[in-house]
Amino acid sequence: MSDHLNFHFTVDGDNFVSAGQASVQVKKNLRELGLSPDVIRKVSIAMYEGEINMVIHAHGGTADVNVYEDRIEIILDDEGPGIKDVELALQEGYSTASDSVRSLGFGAGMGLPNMKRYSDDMRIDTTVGVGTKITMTIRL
């Protein structure tokens, strides 16, 4: 028997009709769990964020969500352009969204200072040219 649940998402990048997709289920699958309201609205956030910047930024990427009796990983990871000043980029309000993707209504600059927000910790491996991982732990 596994250790964890395993949640497996495929995230499309540039499609702003499916954006938010992924984050859904998590929250659909983690009220199937039984976890609290506040664990679920942590990771649901969280998730939203990473999901929306992968579409924004990366051209989509994956998103894995690992329940754990202690703790719930969120691990999204993406091979687009990378971050290349992650200490600015994790300022709020900064943001390198196009102006198309701000009249969107999306672009604000407060994906990776909220997903910091409503997780325990957030480790950002990133690489120009490369991509971008980043993994999120919610304590339960």
Second form
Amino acid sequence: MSDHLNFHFTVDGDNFVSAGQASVQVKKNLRELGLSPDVIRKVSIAMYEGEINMVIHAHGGTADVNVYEDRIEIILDDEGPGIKDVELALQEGYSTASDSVRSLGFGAGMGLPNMKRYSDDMRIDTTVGVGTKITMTIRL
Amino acid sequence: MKVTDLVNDLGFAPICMPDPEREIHGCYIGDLLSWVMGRAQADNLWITIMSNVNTVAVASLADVSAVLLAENVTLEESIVQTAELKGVNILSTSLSAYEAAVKLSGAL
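Return the structure block for the form predicted together with the partner chain; the form predicted on its own was the one displayed.
First the chain shown before, then all remaining chains and molecules of the complex.
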């Protein structure tokens, strides 16, 4: 089944005001497709966390949402610093975000854990100094 | 109870209510946005003192019924407009998050 819908976004780095625009747009698109509120919520939150991570850590990147008949795939790709210790980054409460980011309500160390929580499968491909690619799958 | 009942029965002040008939089930209190997204349930009333544009995005994505800004926290007019556009209900109160939750608890 190669036939699928694709929504592509460029995530603007270092801009907390526009952060979340892609996720909100995806939410709208999925609603129009008539998907269940539960699926829409999972996809929106997983994608928003990823989007925020790219803004905080990687000066932005790209986001692709692919809608297949049986699943939704979210692919987040950046050319940021990479994740040194993935296992540690997946622990709730672990964060390397700055104080200014924290004052906005982010940096609680829940980004990656939430992405894992709300997706059925998450793959992290990361190389320090090169970038990170995260693929999340939510089954329909 | 409905979002509009928060105004009529509990006396919370409406900041914007694009979806006043929405039902409220349960409540979540928190200011760390990712924490809220991980723990709040859809249709909760979310009580917080965090009031920036990301509050609106989180409320929309986490699909809460409404945001209640505690302790007289205010919201910039441009953010109110964003909330209106995104269909996010926002109210405010002079009560603390705890006091507001206690009041809500008696009504839910």
